[in-house]
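Next up is one chain by itself, shown in structure tokens, the form predicted on its own.
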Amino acid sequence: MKYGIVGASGRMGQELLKVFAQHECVYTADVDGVRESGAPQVVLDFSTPKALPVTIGACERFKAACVVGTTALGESDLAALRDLAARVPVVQSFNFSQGVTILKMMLRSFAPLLAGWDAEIVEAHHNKKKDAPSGTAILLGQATGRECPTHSLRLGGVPGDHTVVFANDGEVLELSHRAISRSVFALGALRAAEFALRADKGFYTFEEVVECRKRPE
């Protein structure tokens, strides 16, 4: 696979380079400029919303698939990605962890049984994360089908902890996910990139990537 990374010098950019080591990086873009040695088949962006036009421009120019894990994207950003998806495959998610994706699916299935319970979310990330609540917390809240008060912690080097707490007068039910290493998101991005290279043009979520992996070949 020939691939490109927007935000290559950032934390996630460095993790992507490690996980994609068996493949060929032919395009990078970051604060130091753009470097290219070929045409990428897929472009990955886990940087900032401000960099999204660079990512979309590269995908347009190279006719490359797109994998975006940037958090804090606005409605206009998502609209731009959906427009790009009319021409190339686009996989977008605020979290590329398989465990978080399965947790979201569990919440969607079982939250209706807890409709009479209180529900709140607690999430923790490293102290350099700029957005709060996290995109993942927002996704988990949406999966419950209701408004969930969210409490955000920004501490040390925490890669990402999320807990959805349900409670009634007599009991408490907690559903939690902990990312042990940032590499889990890069591994998910690799899975998404492999999916995108086989996919038709269109807009896809990481949930669709995970579900595809479950099916027999």
The other form holds:
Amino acid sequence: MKYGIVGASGRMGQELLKVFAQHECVYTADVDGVRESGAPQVVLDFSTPKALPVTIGACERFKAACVVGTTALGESDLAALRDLAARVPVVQSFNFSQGVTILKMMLRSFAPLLAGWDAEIVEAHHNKKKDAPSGTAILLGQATGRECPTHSLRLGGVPGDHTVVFANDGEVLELSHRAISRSVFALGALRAAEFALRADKGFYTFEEVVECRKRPE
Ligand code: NAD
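The block above covers the form predicted on its own; next, return the form predicted together with ligand NAD.
Full complex below, order starting with the chain above.
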């Protein structure tokens, strides 16, 4: 696969280069400019919302699929990605780990049974992370179907911990996920890129990638 990375010099950009080692990087963009040596079939964006026009522009120009992991995207950013999805496949997720995706599915199924319980989320990330709460905490909160107060810790090199805590007067139920390494997100992005290469134009979540839903064979 010929691919491109927006945010190529960042922590995730560097992790993607390692995990995509068998593929050919032909396009990179970061604050120091754009480097091109060919036409990417898929462009991955792990950068900042400000860079989204660069990503969308590259996907339009190369008719490339798009995999977006950048967090703190606003409604207008998501609308721009949905517009792009009218022409190319777009996979967007605030979390590309399989475990968090399954945790979301569990919450969607079981949170209604805990309707009378308190629910809060605790998340921890490395001290360079710019946004809080994390995109993943927002997704997990949405999966509970209610407002969940969220507590964000920013310390050390933690790749990403999330715990959803439910409690009533007599019991505490905790559902936790821990990313042991950043490579887990890059491996998920690789899976999303492989999915996007085979997919028809449209907007896909990572959940659809994990479930292989809507995959045209
Ligand atoms: P980082 O700060 O290490 O890297 C971001 C990179 O983007 C930097 O190299 C920076 O120079 C570059 N950048 C900034 N402005 C730019 C612009 N205008 N054009 C091009 N490049 C620009 O951050 P990171 O830890 O690599 O994370 C990047 C993003 O990915 C964050 O939003 C983070 O929350 C998100 N993330 C998502 C997942 C997921 O699974 N979806 C996992 C980890 C991180």
